[in-house]
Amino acid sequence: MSMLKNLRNPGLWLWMAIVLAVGLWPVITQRASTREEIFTVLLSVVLASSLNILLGYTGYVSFGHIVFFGLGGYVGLFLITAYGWSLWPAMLAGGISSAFLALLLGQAILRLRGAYFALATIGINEAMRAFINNFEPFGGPTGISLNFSVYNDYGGAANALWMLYGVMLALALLNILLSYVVKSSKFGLGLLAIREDEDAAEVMGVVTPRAKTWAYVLSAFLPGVVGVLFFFKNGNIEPPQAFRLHMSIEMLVMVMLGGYGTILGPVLGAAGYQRLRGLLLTSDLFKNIQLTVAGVLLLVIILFIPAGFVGWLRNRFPKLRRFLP
């Protein structure tokens, strides 16, 4: 009953149907470009709204996340390639596989704290691509490619571009839902006292190694998925696009911009930081220094709004809490 009462709160739903409102547009319109612009938007809402549930809940600062999203993606390729596997139950195993590397990585890394786990992260990240690199089932450093005959059990490739879209917003829309039911949990509640004060929170009964291992796992599994269907959408994958150090601090970027530990922040971060990006790429004078503009993005952030937009709101203006989770 708690959990149902929860699910009242009318900014959850009004937020849910403001994405799937931007989500329906391109259906809506039938433009191709549009409907890349808002996929990229929607994928990293999913990386940034899983990371926010290690981050923002618990207080520890992944680097490495993205380890997540190429290792998912290499297993789901592969066993679409290797063993004629359908998309969904590959996605299915992306995510899975992701969730099972954060359950091990978690018994061991979870134990650090500040910046000895985010150093950790980063080791993580370099060290899977060095070994998918070299692992020749996943094809060493020339990565999976598809053949593109596999597009016809989907209609063909016109039809699956559409087919993958309307599945990434889905997945945005269950993410948001996943964050929130976390949050508004008992289960999250110790996270969120994890990140004010660990000591304390042990003291007052939260088994901390557990809960932080949980988080990490459930944090893990959508961009594992994510993964898959990306890649798919690509037609190939590599580690150097799999392991992108710059995407995981680009998802710290999102997470901190639009406020960590809301429900909200993620998304708004997500789709500020995307439609900057887009507006540097197309520019002659910062093309080549976006992630440089990131870097400084973040130091602003941190120094003077370090609860984010949507924190910053909140705080500003305590009515409108209810309607910015």
Contents of the next structure:
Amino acid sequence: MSMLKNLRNPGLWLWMAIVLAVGLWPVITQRASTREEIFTVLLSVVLASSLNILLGYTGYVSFGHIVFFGLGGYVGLFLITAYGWSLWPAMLAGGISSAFLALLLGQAILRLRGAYFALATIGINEAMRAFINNFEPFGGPTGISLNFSVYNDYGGAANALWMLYGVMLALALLNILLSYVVKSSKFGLGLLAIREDEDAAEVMGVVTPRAKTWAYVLSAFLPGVVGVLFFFKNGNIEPPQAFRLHMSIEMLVMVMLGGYGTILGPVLGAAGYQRLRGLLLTSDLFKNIQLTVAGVLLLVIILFIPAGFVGWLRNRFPKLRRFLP
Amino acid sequence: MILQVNNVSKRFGGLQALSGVSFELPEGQIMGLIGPNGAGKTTTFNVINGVYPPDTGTVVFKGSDITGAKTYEIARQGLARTHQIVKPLNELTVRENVIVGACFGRQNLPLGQATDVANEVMEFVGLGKRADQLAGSLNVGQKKRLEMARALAARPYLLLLDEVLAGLNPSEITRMTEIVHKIREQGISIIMIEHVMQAVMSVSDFVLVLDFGKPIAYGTPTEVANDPKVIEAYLGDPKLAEQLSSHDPVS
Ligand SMILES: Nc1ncnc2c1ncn2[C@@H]1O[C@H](COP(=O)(O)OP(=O)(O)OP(=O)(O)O)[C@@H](O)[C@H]1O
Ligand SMILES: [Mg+2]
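Give me the form predicted in complex with its partner chain now, not the form predicted alone.
Starting with the chain above, the whole complex follows.
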């Protein structure tokens, strides 16, 4: 009942419509270069929105979230090449594997609080890369490559690119909806309580170990799914590509830039960050110091606008809150 | 008996915070828990609601042994508390804070019903007008009432109040004392830690006095107020000792 009532939020549908419109733009103009740019933004939206469930709602900083993207990609490509699975079940399997890894990791590290949890998550990314590097079924250091003929099932490579783009758009919209549903649920309220004061939440009866574990699992699922999509499109996957620590940090920057804990924040943060990155990449000077720029950006946000862009707008213009979910 | 505390001890490093504390609370009664600073009052609450497991002894709530259980398990069985040092969920609204209490407390309510309970409880403690304000923006007195509202929204059988009157002005104290009386009328059992003697003496059915972690007196407010050991324990604090001896149960 109250869930359906909650779904009447005008801001949610407004922004879903905006994302849909932006997403359809390359389809209308039929420009492949725009499509690729927006594909990257939509991928970032999924990664950032997912991380937001853990970082923004629950208040746990994960520096290793990209591990779920990489693992999902590996599991998916393995199933496609070794067992001839089609893309759809492979995507689902990638998501489930990542969610399952989060479930296992959660048991071990969600007992840690604050900086200790954050440190442990850095370790996970590095450990996973080292493990996959030596894991023969996944091709060790050379990884897994797809045969070009797999795209034939999807109408050839050129058509497949459009189709994959459409799926990414759908997943991004799904993720925005999921963020919203989680946040306006009882489960989400428990997460917010944990973020604000974990001890107080426990005293009020929030079963914190269970809530945190589910938050972690949820935040790992869609990154696993889009991992399969991304590396399927890419045609191959290797350990350094799959587990790039700097992508984990970029995800954090996007969430913080847009505004942690809001629905819209990670969406605008992803778009804003990728736009900035696109500008920097065209300059030779900045090409090599991308990560430095991301780091400095993160510092500036935390020091001056800790609530992020959307958080700042919400505080500044309380009347607009309905439209800034 | 709603609560039985048997021979509970708790040590922090070299400090014996509680030694051999025992008492029983009959259903529907109010027990005052008093004692000088550092006597172990808050620690007693922490042991009862599972923040720390006791080193020795047991805690029995409504007939079941809850010694060493997790705070959230105990909360769900119908034991709620307020904090001496308030713990508002700052970035959530007052209403959301109280909904958390209702959602995850004894009744484990879904959001919709929890909202109704929250609205009712906020009116009851006088926070109705603040419902949509962020909890972080409340003043001290309001934050104390928020603690109270969250605990009440859980619909507990037993309520532990840790210095809900501290830092309030006289009119706020009167108001809060009235609230405590009304809660008791609803049949909720209460343990109340308090330094404001007049108030604790006037609302309590009986009083337990702790000093250096040990129970030194137990009885009706009048018995306790005239107990030489209690007067002595408060000697370090002449003002309190005076309040104690000038206590008038009628007020
Ligand atoms: N977590 C802890 N670690 C170490 N020492 C503690 C801890 N909690 C309480 N203490 C110590 O135990 C003693 C009893 O503390 P407690 O908070 O129970 O006192 P209190 O009776 O509530 O005092 P007050 O009236 O000042 O609130 C104090 O000396 C305190 O410093
Ligand atoms: Mg205390």
